[in-house]
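As a starting point, one isolated chain is supplied in structure tokens, in the form predicted alone.
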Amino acid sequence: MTGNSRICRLSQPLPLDGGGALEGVEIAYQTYGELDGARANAILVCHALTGDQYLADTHPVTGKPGWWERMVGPGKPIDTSRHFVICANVIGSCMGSTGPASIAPDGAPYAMRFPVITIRDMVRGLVGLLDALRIERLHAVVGGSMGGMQALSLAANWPERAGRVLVIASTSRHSAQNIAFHELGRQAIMADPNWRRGEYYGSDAQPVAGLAVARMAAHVTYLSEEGLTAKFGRNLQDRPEKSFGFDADFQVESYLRYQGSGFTKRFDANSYLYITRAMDYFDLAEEHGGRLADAFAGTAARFCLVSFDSDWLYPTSESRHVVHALNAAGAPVSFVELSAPHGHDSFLLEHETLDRVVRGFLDG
């Protein structure tokens, strides 16, 4: 399907958790379906780290289908014949919303002068978009991975803005292991001689090698050992025997190099630094006095959390932690752990039971 692509310029400076405010913020977003007369059928879908607003139509850079095209559309679990679906590129990213590559008030790209942001700052931008669209209360907010963090942040900090909150393969805080993998990626980018402290805009030499390595490292965390073994095993790539060199001997090596190379064509290295830092700073309990249940005190929303048994990036224990906090806050919540061999990326792939859960929660 084809969505409506728009840019919203926020009318007020955007306050930031790190202090100060960001002027002239633009939010790039797509919409699908029609807003009803009561403006009450809107669903906000929040994207993951390397996602964007191209939820259910062809990506303008890669030419590939939208990242959740199988989930969003007429008659699909997120049914655009019933709901008005919004997906916006978060601030700090690189597909049209204000980020490090954007032009600062002095006429030059922000680069590393862009302020360090948080997940809550991203959600402030989304709330500003909802205000501009005159949508006071969402039928639901939905997100997987970093999108789930945004959904939880919206529910905790703007509890009146969504009636239902669907969080898939996510967490309320980043673990030390998560932070460690992100730091590995950031250091790969910053060690690339073409990064030049972020001042590479307008140059023919971009930090693509460092960004590719960052993507390769992160991509491993999105998969599972079972999935990698089933897909690649120790199979060699286009050769009858080992090369006794450092080319991609194994299929899994070739796959990761392909993932890294393709990623550099659609993503900005500085955006990767800023968004991973925002995820690492995310700790919803810390934002609310140290007790996660207090983040949801008084909420009137209904919650649904979904985890996958092969996800070691955000394992089921992280979802249970949120569920226990919601129970302590007296919030209505349902929870399901689904079986899938594909690791963290399972929420993006075909899964009939996930489809039934999403449809049932949003339309029930």
Given for the second form:
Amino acid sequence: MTGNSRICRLSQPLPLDGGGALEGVEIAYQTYGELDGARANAILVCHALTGDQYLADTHPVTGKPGWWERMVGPGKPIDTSRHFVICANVIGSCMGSTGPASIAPDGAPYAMRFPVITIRDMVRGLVGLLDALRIERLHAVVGGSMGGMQALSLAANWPERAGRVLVIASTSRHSAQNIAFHELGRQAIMADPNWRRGEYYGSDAQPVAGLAVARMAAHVTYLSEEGLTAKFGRNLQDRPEKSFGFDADFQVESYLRYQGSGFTKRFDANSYLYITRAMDYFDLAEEHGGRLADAFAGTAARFCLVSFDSDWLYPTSESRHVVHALNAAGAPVSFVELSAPHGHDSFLLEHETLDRVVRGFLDG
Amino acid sequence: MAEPRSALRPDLAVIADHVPPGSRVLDIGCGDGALMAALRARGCDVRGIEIDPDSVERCVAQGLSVVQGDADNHLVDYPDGGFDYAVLSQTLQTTARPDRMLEQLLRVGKRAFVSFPNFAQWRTRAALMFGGRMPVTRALPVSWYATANIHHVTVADFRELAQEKGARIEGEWFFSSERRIAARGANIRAEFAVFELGR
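Since the structure above is the form predicted alone, I would like to see how the form predicted together with the partner chain looks, so please show that one next.
Then the entire complex follows, led off by the chain already shown.
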């Protein structure tokens, strides 16, 4: 299907959790389906760390299908023949929304002068977009992984803006382990001699090696041992025996290198630094006096959380922690742990039960 | 979408009939949500806990709020007095510690409904007494080695436990072959029982 890509320039400066405000913020977004007369059938889908607004249409850089094309479309679980679906590139990212690669008021790219942002800042930008679209209340906000953090942040901070909140394979706070893996990626980028403190825009020498390593490390956290073993085992890549060198002897090495280099063609290294930082700072309980239930006090939304049993990045215990808090707040909440072999990435892959849960929750 | 009342299992029909409209209800071991749907149709605010993910999915698909979890471990997550009624239907005998489960029911609910198969019914007694074997009856259809029922209970035992836990018995209903029977001699005649408890 074809999207309807636009840029929304926010009329007001965007206040930031880290202090100050960002002027002239632009949000790039795609919409699918039609907004109804009451402007009440909108579903906001929030993307994950390296996702973007190309939710259900061909990605302009990679030429590949949208990242959740299997989930979003006419007659699909997020049904665009009934709902008006919005997906926006978060601030700090690099597919059209204001981020470190954008030109600052002085005419040069922000690079590392871009302010450090938070998940709530991203959501503030999304709410600005909803205001511009004159959508007061969403039928639902939906997100997986970092998208789930945004959905929770929206529910906690703008409780009147969404009737349903669907959070898949996500968490209310980044754990020490989550932060540790992100730090690994950031250090890989900053150790690349071409990174040059973020001042690489317009140069032929880009920090692609560091960014590729960051992606490879992160990619491992998105998969499960069972999934990797099933897909690659210890199979050798295009060779009958080990080379006794450091080429990609194993298929799994070759796969990671391919993932890493493909990623550098579509993503900005500085954006990776800023967005991983925003995720690391995420702690919804801390934002609400230390008690997660207080984040949801008085919410009128219905919640549904989904986890996958093989996800060790945001394991089921993280979802249960949120469910517990929602119960304590008296909010209507559903939760299901789905069985899937593919780890954290399961939310992007074919899963019939996930489809039924998503459809049932959005329509029920 | 709600099940017609007549399609409800007799113990669930009793519960549905005695929960006032508008009540907040937690259905523990809610299965595919039949009671929840009936209570919702009567204007109740209903939540469920269910261990089986497929059943949870069927509930979510009906727009019901159900949390996957096992009651033995996850009921402690629910706040004190958060519900007008806690319901435990045909599940008590499968819990790890029925006594603690009863405490939890009376903690999260201001009142509770509990239904269970009565192990003292004459058919069960007869199977043990004359056959010398663990009973396999209509109410207890699974062989001893495969059954989920790990703590069999009788009407008399349950009354005693309720008293021990300081619960008031506010109502009791007994059934045999789907038909309601009198309370007299229920411990030997009833196939299953429904109790309403207050605290």
